[in-house]
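One chain comes next, on its own, written out as structure tokens in the form predicted on its own.
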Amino acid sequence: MSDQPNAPAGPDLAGGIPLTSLADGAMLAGHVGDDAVLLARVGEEIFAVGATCTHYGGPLAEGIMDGAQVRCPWHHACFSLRTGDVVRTPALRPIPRWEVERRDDRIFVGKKIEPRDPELGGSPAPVAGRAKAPASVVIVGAGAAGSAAADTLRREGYTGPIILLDGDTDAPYDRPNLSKDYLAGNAPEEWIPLRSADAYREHGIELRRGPRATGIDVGAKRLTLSDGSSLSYDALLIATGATPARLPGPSGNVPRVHYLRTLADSRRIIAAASKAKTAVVIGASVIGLEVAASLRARGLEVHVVAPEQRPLERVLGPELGGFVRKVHEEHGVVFHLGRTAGTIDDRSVTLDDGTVLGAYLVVAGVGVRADLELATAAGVAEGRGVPVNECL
């Protein structure tokens, strides 16, 4: 995650700019002294806030203002306008605001306001007898939702015991950078973390890595955990997410065909893609394009197979698949389209027609499947997911 702000561009909103400048609707790049900020007008009210996405430093000035709400345009992280705080992740840290005040016909940029909270925002002081609120609160799945999850409790007050339970023993991290920059080789490691432990503790959020919750006495609101232990909670939410997709048949259970979930899946594909020149990935999804475009980066020679006609054609349509499929190739990406992996072997893979790829590293990208585990113990399970309302 980065905390490194573009270069200010744009007027200087400490000395005022003309109101008609800003339309209803509209944003402002400028900057106060060596701060970006971003002015954003809202029928007759105005903010200034931040211009530096706090998730990897996107330019907000460049994404969509939805009422008194900014959205990234590069991870699509959405904040408020008016507070600063983050209404939707991937980003996680409040963005800054600055006093406005308008004096006859220019706007005049201020004092900068700091967040109550430099880590979760203005929470709001703790609301004392606050009703019906849980005595604890166990989260199962240290990932981007499990860790907002914790982080709006604090911010609205709850002052009860957090415990952040994940199998994962690198967990909480920035999940989606793991088939993008930091497999390309752009990013260190040190950006992975969503925060550092240290943050985590000083929030009163206790952190439990290693032992998976592997079953669930919802009469008794107690979790069975892999090492043989137990944890009761008073309150539960099971955040376990996705689990990705097998190949069909033989080739899901290879040794070789690596699949991209964890930090530790995507360290095991760098120690590859270090040993080989010749790379096959299967599946066309976002996950497996990434990885075709960070091994590329990489250096390796990058062949995709899938059954589509054009990649992501399903979500895109066909103009935009086929668009995406240029981009790939100009950068030196080899489609096999409209092909199936038939078998998989040490040295190759064999497709539907015949075709042998020869290589040394194999990924697999064919899409996920919710984790269900634990639902479907808590028997709160329906199919291939969990019925929920509109306050989810």
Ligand SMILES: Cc1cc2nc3c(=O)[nH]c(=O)nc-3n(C[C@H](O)[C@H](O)[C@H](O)COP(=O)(O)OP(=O)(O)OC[C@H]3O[C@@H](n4cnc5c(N)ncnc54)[C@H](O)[C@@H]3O)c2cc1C
Second form
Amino acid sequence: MSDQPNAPAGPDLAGGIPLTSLADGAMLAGHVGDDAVLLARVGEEIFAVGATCTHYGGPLAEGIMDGAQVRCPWHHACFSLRTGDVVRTPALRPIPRWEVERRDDRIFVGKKIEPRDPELGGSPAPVAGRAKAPASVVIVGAGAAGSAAADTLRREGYTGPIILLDGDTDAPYDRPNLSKDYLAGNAPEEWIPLRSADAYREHGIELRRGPRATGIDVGAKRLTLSDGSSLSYDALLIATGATPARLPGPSGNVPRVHYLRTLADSRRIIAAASKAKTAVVIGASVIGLEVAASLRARGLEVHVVAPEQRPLERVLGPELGGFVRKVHEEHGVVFHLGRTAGTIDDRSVTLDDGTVLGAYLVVAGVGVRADLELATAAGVAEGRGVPVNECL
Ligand SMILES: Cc1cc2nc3c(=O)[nH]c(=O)nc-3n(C[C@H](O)[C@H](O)[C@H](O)COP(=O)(O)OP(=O)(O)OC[C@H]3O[C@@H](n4cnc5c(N)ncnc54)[C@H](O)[C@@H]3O)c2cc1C
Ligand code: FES
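Since we've got the form predicted on its own here, give me the form predicted together with the ligand too.
Starting with the chain above, the whole complex follows.
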């Protein structure tokens, strides 16, 4: 993740600004010394927080204010204006705060208040008065959900052992970037990990990568792992996320067709792109379109094949879908809409209307399915998901 601050702009907030220059519900970007500071007003309350998102440095002043929260314009992380804490990922670290004083209808920003526990997303909550805590917690899946759950347990004062288990040896990492800047070649791989095993260790969270959980003995509260070992728990959180849907029929298992979910998948696509001149992307979903844009950024000729008439039409409607198409076409993407991929061989993809697209690289982005293997073993899966209550 980037630590580069935005260059401070706007007024010197330590020198004060008129109260009238900050309307209720408005934000204003300024600075205190070298720090970019965001001033925000909610009724009579005025907050001063860091103006730079701790995810990839998004300018929070250009985001959306929602009550006493600010949402980053880039990937929609949310921060509390009151505490600076992360209230919604993908950012994991809180933003700093500053003291604010009102004097003679002017606002002055004073001393900086650093977050108390930046690695856990914000201030630990008081522990007193908690319900009886489990003796140990095992979290299966170190994706965004599992990682945030481990952080939250510690932040909320849980002191027992936490094991974060993931079958992916690279986990945990910033999955959304795999189809964006990383795939486009604009983000180095050092930006991709969310946090090191050492950083987890410092907070008493044991990160175990490699073995997958393959079964659960619910009565004995024990997981079996793919390396033959087992793991006992008092409380278990299944946060196994999703796996990419495969193309229907024989095309689904053609080794040359790439699916994108993991860092290893993204590395494989980058390696194949370095040898390819043309790519066919099957699916005009968000991920398909991001892959198309990233491969265009790498200089490949890119064809997108999808059955709908406009990209993202089902989600955004025809008007915005048409706009999205135009933007991608302006960047050189060629669409084959209302079409499906028929056969895929070593060098080409043949569409259902007989069009043959020559391509060494084929990427399918045709949706995801919840990974229910473990939830099914635990007897909590139903249909294509897991029933939850209003607390989850
Ligand atoms: C390329 C790409 C781009 C995306 N871009 C965006 C975006 O811009 N904005 C957005 O909001 N969302 C985006 N998403 C979706 C977002 O990544 C997911 O919503 C998010 O990852 C879900 O988090 P999760 O923790 O529930 O699951 P996951 O991130 O899928 O994590 C689940 C983890 O569980 C592990 N696991 C599964 N089964 C087992 C097992 N049996 N034993 C051990 N470990 C197991 C997996 O290895 C995995 O690491 C994107 C997804 C992809 C793939
Ligand atoms: S830069 Fe703010 S959420 Fe990514």
